[in-house]
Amino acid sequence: MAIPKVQKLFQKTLFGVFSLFGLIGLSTSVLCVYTVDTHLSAEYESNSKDIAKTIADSSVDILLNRDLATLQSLIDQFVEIQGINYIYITDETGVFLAHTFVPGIPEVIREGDPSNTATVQRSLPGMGDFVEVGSPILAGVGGAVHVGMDTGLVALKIQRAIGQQIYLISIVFVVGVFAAVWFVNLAARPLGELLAYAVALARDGEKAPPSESLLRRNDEAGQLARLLLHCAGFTDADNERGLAAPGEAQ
C-alpha cells in the first residue's frame, strides 16, 4: 500500500507527528526497562534473602549435630529454585561448610570476607553475574549463610517484556503513520481545490464557473473562495447563483 502524497504545507507537521512518535516509543521502552529491571531485582533479592534466612534458621540444629550430609542435602533442594545459583555455608571462623560449586569453590569467593551477609554483585568467571545475599547463623555465631541469584535471568525477561512492547509500538507506529497521513491529507484536500479554483480564475477570469463545493464551506477554504470570487469581478448575483443548491440555479 502506496502512501498518498502529502502536501508541503503539511509537511513539517507530519514530521512532528512522527517525532512525537518516536519520542514515545524511546521513553516509553526506557521507562518499561527500568520499571522491570527494578522490580524484578527487588523481587528476586527479597526471595533470595528469605531463602537465606530460611536455610539459616533450619541449619542450627544439624550444624549443633555436625551433621555436614544432611546440611549438603538441604542446600542441594533450594539451589533448585528458579534464580538461584548457588548456595554455600560458612562457619563462625570462615570454614566452608557445604556448597553447590562444582567441581569447587570459585577463588573469588574464597577471596571474600565470609562474615559479610550484605548484598554484593559478583561476577564469577565462566559462570556470569550475581547478586549474593546472606543470613547469618544464630546472629553470626554459628556462621553464615550465602545465596547466589542470577541476573542473567532477570535481564532474559526484561528482554522479553521489551520484544512484546516493540512488536506493539511497531503495529501502533505503523498504524499511526497511515491514520496521520490519513488525516492530514483530508484536511489539505480543501487546499488542493481553492488552489485549483483560484488557478482557473487566474486562468480564465470570469469566464471560469463559481465552484460550489468551496462556495458552500463554512471554514477558511470557504472564505478564501468567496474572495477570490469577489476579486474576479463576480457579481452578487453570480455568487448567489453559485451558493445555490443543484437544481435551483438560474
Given for the second form:
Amino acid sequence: MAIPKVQKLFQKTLFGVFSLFGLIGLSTSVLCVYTVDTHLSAEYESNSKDIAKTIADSSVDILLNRDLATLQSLIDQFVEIQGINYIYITDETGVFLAHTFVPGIPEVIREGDPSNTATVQRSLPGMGDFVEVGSPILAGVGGAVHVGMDTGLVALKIQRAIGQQIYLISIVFVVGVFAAVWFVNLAARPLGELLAYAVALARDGEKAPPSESLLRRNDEAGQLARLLLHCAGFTDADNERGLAAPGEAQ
Amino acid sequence: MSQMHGRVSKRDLIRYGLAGGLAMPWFAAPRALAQGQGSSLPSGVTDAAFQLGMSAAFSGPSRGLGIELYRGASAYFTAVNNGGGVGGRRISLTIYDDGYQPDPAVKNTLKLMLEDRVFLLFGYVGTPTVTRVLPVLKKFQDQNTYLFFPFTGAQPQRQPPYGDFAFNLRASYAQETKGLVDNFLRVGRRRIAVFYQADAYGRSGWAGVRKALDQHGERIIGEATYRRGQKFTGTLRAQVEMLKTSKPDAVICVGAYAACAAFVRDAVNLGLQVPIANLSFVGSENLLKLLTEEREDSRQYTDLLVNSQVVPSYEDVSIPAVKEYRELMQRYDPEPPAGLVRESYTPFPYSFVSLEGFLNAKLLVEILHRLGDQPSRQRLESAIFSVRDFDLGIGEQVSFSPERRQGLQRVYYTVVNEGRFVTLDDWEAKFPA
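Starting from the form predicted on its own shown above, please give the structure in the form predicted in complex with its partner chain.
So here's everything in the complex, that chain up top.
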C-alpha cells in the first residue's frame, strides 16, 4: 500500500509561518535602522558639539595670542577622530583663521554665515553629506568653531548593523525552515497512512486493518483509524483479538 | 663625533643594567649611567661626551630635509670631535626618525628625555612636529631640557606659552613671507595667492602672508591646500585650477619640496605663468632636482621660481662660514644616519639645509664651550644669553637674550640660474609687473 504525501493540508501553515517570520524580520530591521540611526546620529552630533565647544574654549588664549599655527595644530588633532571630517574656525568678522579642507574651503561654506552656530545639514560637492555643528568663541565675539560630521559614516554603521541583523535572521530562518519541514513531515506521516488506508478501503473494500502503530496512536489520526476500522465492519471482538485499541473506539 | 646610533636597544639596556648590577642595586643602574657613571654631572653629560637628542624626518617624502640638516651638523661636530671635543668631551647624537609626523616626534622626544636622558634636544625638523613637542617640554620643564635650533620658522616656539623652551637661530616664516610679499608688491604684483600644507606649518606661512599683505591694505587673493606627505608623483591640478580662478600675480608656496615641485610642475603645465615663491623649509636643492631631472625642458619649470632662504648662498665662498662649511663637507662628506634612512637618497655636496645644520652646530658648540667645566642644563639659558654680537661667520651678528630667542633675522632670496640657486639681486628685472 503506497502512502501518498500529505502536502496541501500544511502548505498554508508553512506559508503562514514564513510570512510571520518575514514580518518579524522586516519589522525588527526597520526598528533596528531607526534605533541605530537615531542613536548614532544623536551620539555623533553630541560628540561633535562637545568637540566644537572644547576647541572654542581652548582657542581663546591662542586666538588672543594670534598664534594660528598652534590653532591649526589643535584642530588637526581633533579631525583625526573617526567621524569628524572637517573643522574650521572663523573670527568675529567671518574670516577663516584655520581649517582642515583640502584642496580648499568649499564654496558653499565660504559663502555661508560663519556666525551661525546652529546645526545644519550640508552636502559638499566631491566630499559627501555632513552634519555641521558649531560653537561660539567667547560668546561669539571671538568667532566660532564649526565641526563637520560625516553622515556617510553613520550610514555605514547602520548598514553594518542591518547586515549583521539580516545575517542572524537568515541563519534562524534557514534553521527554522528545516525544522518546520521536519515537524510537518512528522505530523503528516500518520495522516498519509490513514489516507492510504481510506483510499484502499474505498477502492477495494479492503478488509486488512491499518497498521498497528496507527491504531495505537492516541491522537486524532489514531481515533480516525479506529473509526474507519469500525465503519469497515470490524467487530469489537476483532479488535480485542488482535487490535486491542484503547477505550473510545470500543 | 662618536658613533651615532638610531635607537637604544633592549640589549643595550640589559647590558647596562647587568653591568651596573655588580656595583649597585640594579634598578639604579640606568639612571646612574645617564648621570655620568657616578660623577656629579647631570644626565646627558659624562666626562667623555655630551649626549644630544635629535628627532627629524629621515623617511617619507620630506626625508631630504632631515638628512641634509643632519649632514651639515655632522660635518661640524665631526671636526670638533676630531679636534678634541668641547672641553675634552665629544659630541654624540642620539637620533630618531619621525617621518615628519607629529605623533612619532612626541614619542621620540619622550624617549630622548626620559629613557636616553639626553643633555639637550637639537635639530628637530618641521612645524607640525615641533608644535606638538613643545607641550612635552613644558610638561617636563623641571628637567630644563631645551630644544635648540629647530628647522622651522613658525611662531609657537618663538612666543608664549612655549617660547621659553626653545632657542631659534633662523629667521621666522613671518620674516620670510613678509620679505616675499614686500618685494612682490614693490614690483607691482599685488594679487598674491597662497598654496600651503594643511597643517601648522602651512598655517604659519599663510598667517605670515596674510599679515604682510594686511600691512599694505591687501588680502590673500586665493588659496589652496594639500595634505602633508604629498608625493611628487601625485597630481595637484585641482589646487592649480582653484588658484587660477583668482588670477594671481604671484603664488607663495608654504610646503615641502615634493609637494611644491608637483605644484610648480602642474601650474606650468596648466598655464599658470606667474612667479612661484617657496620658503626656506622647502629644501631648494631637492625641489630643483625633482623639477629638472630627466627633463630637457626644465627651464620652463624653474624660470619663475624664487625661494627665500635664511642662510646665505653656499656658493659665496667669500663668506668665511660658507668657506669653512664647504671645506668640512668636502673633507668628511657625512653619510646619512645609518639604519634610519631606508629609502634611496643621494646627498647633495652642498645645500641650504645642510649649511643651516652646519651653522646650528657651530653656534651650539660655542654655547657648550660657554658652559665651562661643570656643564649643567640649568646653566644653558645663561650660556646662550651670554651670546651677544657673536660672529658666526656669515656677516650677521648673533645675539640672544630673554627677550630675543632667535639669533638671526636676515632673509635671502634666490632664483634658479644655470641649474642652481643664486642670489636674486634685482626683483624688478626678474619679475617685471
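Because the structure is predicted, anything quoted here is derived from the model rather than measured. Positions refer to the first chain, counted from 1.
Asker: Where is the hinge, among Phe78, Gly25, Arg110, Gly128, for the turn of one rigid part against another between the two forms?
Answerer: Comparing the two forms, the hinge residue turns out to be Gly25.
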